[in-house]
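This document starts with one chain, in the form predicted on its own, laid out as structure tokens.
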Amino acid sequence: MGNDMLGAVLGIESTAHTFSMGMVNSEGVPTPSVSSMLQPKEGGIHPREAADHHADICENVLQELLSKEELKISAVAFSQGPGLAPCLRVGASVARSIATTLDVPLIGVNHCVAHIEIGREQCNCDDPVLLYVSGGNTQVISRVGDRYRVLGETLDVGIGNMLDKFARINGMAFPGGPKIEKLAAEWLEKNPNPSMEGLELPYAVHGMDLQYSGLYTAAKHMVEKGTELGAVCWSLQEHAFAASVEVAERALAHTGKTEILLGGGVACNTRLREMVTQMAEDREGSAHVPDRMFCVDNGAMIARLGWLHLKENEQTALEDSAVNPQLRTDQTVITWA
């Protein structure tokens, strides 16, 4: 299907705490999404509470988006997985309803691949290694043939979940990552030449994989023993990010690629961006980071991937539109690269 036959694509994101709708125009260029994030008063994200939130606000989100955009919807894309099953089902139901009402194609897409493709579009990079760092997942990904292959990943929890959990036990509301970043920066400003003495945490690299739970436990105990919270936040970031960037650098060396792309909500972190940029410069490569609004979960990235599928005449029949909470990055065939 040529670009001249494509219209705007609506994208619906609902994998976890955020319900978001966004669009791309007939050229696949995204516009800012309209999003609503569940922010619990205490504790973490409960899947059913998040799904109820999505169901309650989906109509308002759609109305707000349509009030801003004058594009005619030619297809509806939605996150088919991975993610929290109750949340995914809300997004899929909304997508089916809109697509059926408008009599336009329905396209289920892979959430992880969407992060890659919005990054490639925004940063104009060709064949990068992606360091995907989000709440629910952490992976180092590279395209091999017609798939995005996972070269390394977390063996326990996503880096974002680890940071959120540490923040929560120390009295910081969800989302905790930005609050840890703020405390770490404030502590570093008071301690411009810090030493790791007394702040060492476990080594999180296991071959090409990562394991963050040991970092969390050690950091938790450090605070309990009286170490200043800001110092622990700084150390936790330094160790978790350094381990992640190390595995990404190994992937660059293994594949011979020169572009590193950051994606996922944790990619909003300024310190992580600095580390990735420095690593790329040391290797005489290039680092690419999308605008923060395209790093967090957003409808526009789903719309962008839906547009790529539609360009290849790939649609999802209603009988094939069930969600897949365990969908893997390498289960999606890449026909457009």
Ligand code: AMP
Contents of the next structure:
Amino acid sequence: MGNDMLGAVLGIESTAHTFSMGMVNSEGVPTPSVSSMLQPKEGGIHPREAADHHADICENVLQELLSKEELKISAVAFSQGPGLAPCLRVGASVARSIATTLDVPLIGVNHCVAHIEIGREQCNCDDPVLLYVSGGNTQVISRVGDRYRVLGETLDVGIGNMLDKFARINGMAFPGGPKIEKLAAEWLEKNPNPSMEGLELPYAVHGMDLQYSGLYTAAKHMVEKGTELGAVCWSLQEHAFAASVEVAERALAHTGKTEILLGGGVACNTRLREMVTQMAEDREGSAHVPDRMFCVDNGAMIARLGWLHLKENEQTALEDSAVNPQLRTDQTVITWA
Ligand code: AMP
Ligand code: MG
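Given the form predicted on its own above, produce the structure of the same protein in the form predicted in complex with the ligand.
To see the whole picture, the full complex is given below, headed by that same chain.
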């Protein structure tokens, strides 16, 4: 292997439901990850069950990745937090053992920051406001000085968790977000000029913060009272996304920034992508919407952030490699870029 093969980074993602491994080459360019998502037959994601799934599947995921990628691994990055502790520990253990076996640097990275950095890389944006909408996290983030600051966030559950829970009580298995999207789209096709009359739900924006649980409860009651499920799915999406996009827009206005970037699993939603694009157009700004495989949790984004750290000669000593389930977005100092 020549020198051009040096510098590839392996990334390991295991914060919640998905175990994923991906790589960036020596230039920091990502390739598609190999992922396995726990899909429980019933109920939500139990941390212990997810961790068992990750431990069972990790060897297969690694072998499949290595059968596709011929890059020489020069460092191993892993999600150090935030996330579910038992799940994080599986990824960290796999990362430690590969790094030790290959005798290459180990790099613990911040999962939320990885969503931003893969978005910046993919969409070629420079200094965006990120609307980060995932299962457990919902935050509006922007760089101030040497940190990504959380300008606003959910005060209760993540938007994805809310969607998954609403789907679950209505008989749809995890992940519920895509199923709600499908029902809403089918209903819209039959009702092309919908009115909110009779479908209003609470709209919880508190300054720069958000809340989704009141929305969930009201939507649940609406179905119980006999409103068609597709109509409620449509209204639920409209309310939840409009509130999230409103806070993102306020962040653009306050910071004077012009680029809005979407990230997290809920960013796969076509209606949300439309709303963000419309908002950016109205403000004469630009919307940046990464390919769906880079919106969901994926190993390549962890590899990308590991690569950025490595460029700055930053690595994680084994004794500092314990996971941190509560890691905050603004705890990581931005030394690159
Ligand atoms: P993450 O935690 O970032 O991996 O994202 C997982 C979350 O994204 C789950 O709550 C999913 O239900 C949600 N999700 C995935 N695809 C969609 C979609 N098309 N519409 C809405 N939510 C989605
Ligand atoms: Mg995520």
